[in-house]
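Let's start with one chain on its own, the form predicted on its own, as structure tokens.
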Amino acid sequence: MRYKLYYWPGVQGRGEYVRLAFEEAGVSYDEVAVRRGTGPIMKFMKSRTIAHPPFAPPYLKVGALIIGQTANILHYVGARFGLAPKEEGGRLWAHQLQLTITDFIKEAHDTHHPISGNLYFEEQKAAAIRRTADFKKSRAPKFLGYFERVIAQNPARSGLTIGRRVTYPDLSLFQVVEGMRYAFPKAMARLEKKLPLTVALHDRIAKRPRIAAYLASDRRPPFHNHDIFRRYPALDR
């Protein structure tokens, strides 16, 4: 089966969570925009003939099936790649965790673009500073503290979010820690003192052979300030 991933080339963003699942599973995928540019992405988004058109990337094409939204893609591939529990309740729990991660990613993005994504950071800097102060004081600790508790309360006591095997929420939580360390290194250093299980999970995922190989490769786009997690010194004092 051929998997075609459509996402902006050179950007980690929401597509990175899907890439990590493919890399961990050792399943080959065609990142279309890397090979052909962004034209195919725009073609699908503007199509008037597709029955289920995607709103925005990432989306995955598998044969005639087109699946949009990161959490939805992972819900689909997780079950097929062995990155989700087999029973329905476990799959729904994994999906729930991924949706919560999606909420957190949105809040992280809105620290630097609290008014509009169509304005430059410099045009909303004052609002961004105010928004980020609350994010660091309240929202980030609340979300990350929740995942710390999820790991602690996993009945398997495996140091993972679900059961004894790595699932896609574990990979996504790894990426959240990576992004926070890039965007808010000072704030994250303080937060990590209260997140030993989350940090341990991150380190464990980073050492998994396929993930380690991916992180060291040129397939992984670098962090930069045209992404979800951005580093602005004014926001990390």
Given for the second form:
Number of protein chains: 2
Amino acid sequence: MRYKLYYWPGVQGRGEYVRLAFEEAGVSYDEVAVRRGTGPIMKFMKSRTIAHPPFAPPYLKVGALIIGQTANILHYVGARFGLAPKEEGGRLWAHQLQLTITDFIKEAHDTHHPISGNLYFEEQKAAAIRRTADFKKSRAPKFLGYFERVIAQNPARSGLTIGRRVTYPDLSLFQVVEGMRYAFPKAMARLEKKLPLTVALHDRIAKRPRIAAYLASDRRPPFHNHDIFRRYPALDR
Amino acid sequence: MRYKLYYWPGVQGRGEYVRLAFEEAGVSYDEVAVRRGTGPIMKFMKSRTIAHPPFAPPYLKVGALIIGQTANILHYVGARFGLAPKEEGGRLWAHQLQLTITDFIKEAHDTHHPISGNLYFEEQKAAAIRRTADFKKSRAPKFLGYFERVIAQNPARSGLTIGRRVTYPDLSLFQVVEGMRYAFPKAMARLEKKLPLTVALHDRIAKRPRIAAYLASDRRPPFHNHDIFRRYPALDR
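Switch from the form predicted on its own to the form predicted in complex with a further copy of the same chain and give that structure.
Let us now look at the entire complex, which starts with that chain.
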């Protein structure tokens, strides 16, 4: 297959944003670690000889090209798959939205690991409770409210983030809603009252035939607490 | 002027990576908030009518185009200013490196604000001490060691991150070293022993005529504790 995706098997994580783009486009991809285990992921990251070693998964191998960083991968495939505007200004806008989603995902992760990814949740639970309180009160409403406004201000008034056709930021925003619902069901139910356009976009993406087929397939990893979005009851009281 | 940069005046922050690209390229730019205060920054962010509202500064206005997210701005100007490779694979690699620097900067910021940007340092000092210990022991060596390896594995063996000519990731890596030296002088002195290529790159960038002139000018904001890189003695024992 032309496209080889390197990401942790069984984990949505950052790889999921890339998977959703491939699935919506109907482009087949080789999930290398699903097929062969995680060894090949580490091989390129640890290589002392390749010119472009990736810092972390996900990364995409296309021929001799190795493309790392989720948003960078989407920037590359988005244009090729018809999931981004064609003109430069539109491509930059799509990428800008994706980078803001990247920032949000990092903050969502750090709710449960505010001190260190090297420590267990229980070792940083008190700090996690404080950070999550701020996240739910301030950061999540700010980020999600921003995307709600982006949909509202889209001159096409299409209910999508950009123009009249589905682009990769729509798929990513769908995944953000999925993740927030998993991690913070109570808080997200409250937040959604102020996010009617975002919820409508989520529901519309979920019904896209290829996305619906993907979500029902065993290619879609389940949510669990070895991922970015995690459900800890202590963080969703 | 053709390029209007919107960022907080007197703060290096994320805007500094953009300023360094303009300065090295010798392209003049209008620092809107230096000239007119911060009002205009908020105007575009809060607008309920523009199609592409930025989430946060820095953003760059070029004619009708508003480009947000630091790495996205550098992706745009890099190619135009001769500060990025011309072919697509090289541009993606430069952008990938910048996005990894973006990740590092966020982690450097969160050392002093691990709980919330809405709280004072003193209100999260205990958590900051724990997070910083992990940052100095694990995260900073991992990120900086990665960039050291990128320079070592550059097939051109030029002492730069990419090819034989200075690109924007070199300027950004220079700024990271500057920031780390300001924030963690003791820890960084230890780390630098294992980063000879990175230190040499830093010194080489500092001597570039336009960069040296910029650093000596009053356009370069000073370091201080209202920025991303902050010096708190409690975090650098």
